[in-house]
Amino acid sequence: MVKLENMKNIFLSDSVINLDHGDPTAYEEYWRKIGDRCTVTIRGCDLMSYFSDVNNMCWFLEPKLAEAIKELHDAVGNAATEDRYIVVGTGSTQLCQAAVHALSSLAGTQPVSVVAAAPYYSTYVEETTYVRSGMYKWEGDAWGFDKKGPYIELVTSPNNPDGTIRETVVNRPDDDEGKVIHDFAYYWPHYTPITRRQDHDIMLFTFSKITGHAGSRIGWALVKDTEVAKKMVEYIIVNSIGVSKESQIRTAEILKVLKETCKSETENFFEYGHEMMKNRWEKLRGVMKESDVFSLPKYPEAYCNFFGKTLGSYPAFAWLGTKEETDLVNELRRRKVMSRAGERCGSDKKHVRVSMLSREDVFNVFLERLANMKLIKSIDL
């Protein structure tokens, strides 16, 4: 009789693997080992009201979640939380839309230009064009943006898709019309060294990319300005009348465990995630050395304040490229590997974004298929 695990491997060896999305299933094993410590019991009579805290501007934010967010940022040292409003959203996608709406509505002149430096997160385009709002307009690549008037720059650091550390690109002397939204979805120790405590007007974070719990659909924004926070809350009220309390309570419990174990020698999630990502990137670069197909970026090492030592970066996505004019997304598709086309990220056909956050067996099949591809000579950027 064929063993179940062998049958699974046989199935995977000939199946299409989808590495286009960033579904973070790679962390399942860690949370399985944690067991019932994050289990939450919700009775039928619990959490029935729309309201969580009527004294809070963001009245649908559960106090337990607000406390857990502050404690985790304090433990990791990646973002300032004092003198800020916490706005909870259904993932950072909703929060980004809320922030763009808030800044646009306060700009005075409309439509407000929205830009991001290429290669950029492809969903930014969808978020700013889908509803065809007259308040703002997607203007594309920030590197070449020189249009007069108010604008919003979206800065993702570490960047999605290429993993680089980003700052603002649109710099105009004595210009007070530009606003910035900082997306720090991947500014956590398992992806990149924590070199400083970020302190910006609007900072976005998402539960999914920290712990892997994408299904809970929870994100939060740390916002300095009162009026911006009010407008963001108004947007979420109109859009979804708040955020699921069940998801917030579960998130609070998991963040609490994350904070409690982040200094543990045996249960530190960030240590676990860092070692896993490092191992995967070493395997991928090993394939690159033996391959004549792809290029990969190099990332400088930096001192990580959280781990207390110099470390490299191990992004959640691999930004694969080729030297020749090759439609890389189709080349991979022919090998039954789904990836995100570079063109969707403001780049070109020679680049694709590939998720590094799949389950281990899927990742290993991906490496096998890469190793068997023959296109061009590999070179590190």
Contents of the next structure:
Protein chains: 2
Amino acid sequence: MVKLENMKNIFLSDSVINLDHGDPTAYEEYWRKIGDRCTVTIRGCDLMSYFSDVNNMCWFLEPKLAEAIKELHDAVGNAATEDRYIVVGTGSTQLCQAAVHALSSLAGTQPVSVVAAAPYYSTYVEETTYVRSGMYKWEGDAWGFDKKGPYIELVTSPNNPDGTIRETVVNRPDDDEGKVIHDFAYYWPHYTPITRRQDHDIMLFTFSKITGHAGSRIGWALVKDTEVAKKMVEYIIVNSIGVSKESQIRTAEILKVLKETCKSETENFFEYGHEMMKNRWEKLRGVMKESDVFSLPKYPEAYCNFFGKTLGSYPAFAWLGTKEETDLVNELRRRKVMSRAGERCGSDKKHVRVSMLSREDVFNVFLERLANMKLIKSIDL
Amino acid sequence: MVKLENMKNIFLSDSVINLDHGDPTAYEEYWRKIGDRCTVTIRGCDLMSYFSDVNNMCWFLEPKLAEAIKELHDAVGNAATEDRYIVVGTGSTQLCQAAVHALSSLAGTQPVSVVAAAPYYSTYVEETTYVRSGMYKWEGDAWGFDKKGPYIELVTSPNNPDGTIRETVVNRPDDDEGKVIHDFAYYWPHYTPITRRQDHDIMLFTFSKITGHAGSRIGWALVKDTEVAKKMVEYIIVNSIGVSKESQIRTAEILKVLKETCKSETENFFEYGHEMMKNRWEKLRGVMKESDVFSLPKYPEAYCNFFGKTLGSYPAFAWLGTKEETDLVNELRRRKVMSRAGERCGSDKKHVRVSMLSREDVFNVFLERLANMKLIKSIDL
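Since we've got the form predicted alone here, give me the form predicted in complex with a further copy of the same chain too.
Expanding to the full complex; the earlier chain stays at the top.
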């Protein structure tokens, strides 16, 4: 009799695997093990109103979520939460647009230029162009950006797609026309050493990439300036009249467990995530080592304040390059691996972004296909 | 000893009551009574992926929700669901913007004019102007609209704010540049007789106004055309990468109970809602009757296919008018009643929109203050 697991592998072995999106299903296993601790029960009469807290400027933010967010940041030490507003959004996607909107509406002249250093998160391009707003304009790569007037720089650190630690690159001393949105989606201990408590004007975080709960569509912004926070809230009101209460209370529950277990020796999610990511990266680098076809970025080690030791970086995406003059996204597609084209990230055909957060079996099939590509390439040469 | 209920009334009797928003908390009581039947339980490992159904064009739509939507429309008989796409949104607010975006992006020339017959839902103005899109332009009142080129007419029926039954008003025979979005948020049996099974190109519905679950932020569109549906899905992907799964599965559960009980004699939600709304409207009209200061629209009776009898309309908002030359929103504000200014709805200072869906005690305080206003007015004269 063929075992179910084998059936699944036989099926997988010939199917297209999608590593284009960063669907973080890798973490399901952990949450299965954690059992009922994170289970939420919602009665028919719960959470009916538009309003979560009429005394909060962000009146659609559930107080329990606000509390859980603050406590988690305090426990992890990755961001300052005091003296700032928390704005909740339908994923950090909605918040990024809310922040660009807010900063633009407060700028002296419009359209405001929006830039990010290449390679950048390809979705920024779509987010800042699809409605053809007159308030802001996507100006592409921040390296070499020198247009006069107000601008917004999107800084993602660790960076999506290439996992590097980023600072602003548009350098205009004494220029108060430049605003920065820091996207810290991946600034969590399983991906990168926590070297400092971030303390910027606008910092974005997303539930999806911390714990893997992408389906909940919850993100939050930590915002210093009152006017910016107010404008972001206004954007979210007109865009969707607030954010799902069910997702908010579930997120609050899960973040609470995350915080409670984050010093535990056996249940620490970040420890689990770190081990898994490290293991995957080692496997991937193992395959790469045998290859003279592919390249991967190297990351420096750093002292992680959270884990209390020196560690490497294990990003959520692999930024895969090739030394050959080839269209890598097509090469991979031919081997039934879907990835995101480097060109969409402001880079070139020789690079692709590949998700490292797929389910384990999918990740292993990916490694297998990569290893085979290397062989085929060698024969080709 | 002062009873809690009395304390609450004493507190309420002097506080500002907000009937500007249509927060549908009136229905909480019903859902409290229904007990555990609608309770949903979500484990930590559930609903983690971005994807609900990779084989559906709208891949972020939970199949259970799609099924519940179809079954409910079939049971109520208010809209055709066959041969069309279901697109789920973060409330119908997001869907309305997705539809305007989709139709505009498919139009031959831009910006596309967007109009609605006054008095209209004031939020349409904000939704179509806040991002200052180059793709479409809010052109205000559809009555008298005669601009050349492509246009979108928003038809809300029963209408928000005035509860009237609406058809398109821009009359251009043989003009294929005109598109219509039908907003059927209130086309449910507790508000208005169900006289026909609606069968238009783009029909919007919202969970908030059916059952009162505004906090869930769930809406859906029934869309005939493939290209329009595809563009709407694209909009929602860039806007928020889909819609909360927690809200979707809870909505599915509640819609299922709604459908199961909708022929019941004792538990029929629509019967309950209808009785409550009828009762509130009768009380309100009672207060009005004594008044020569205020006016309310009158609604014709019609045969309701759902209830199988001739019934009146009991809209979710009262469109309150005054015969005096006065700024009604300010008059009410002075009596600590917040309402929406008629001017925001494309009407005048002599009209306001007042929510009929508040909690019972708030509604009663509203009636009391109205009755007193009448007296004060009489003394003023």
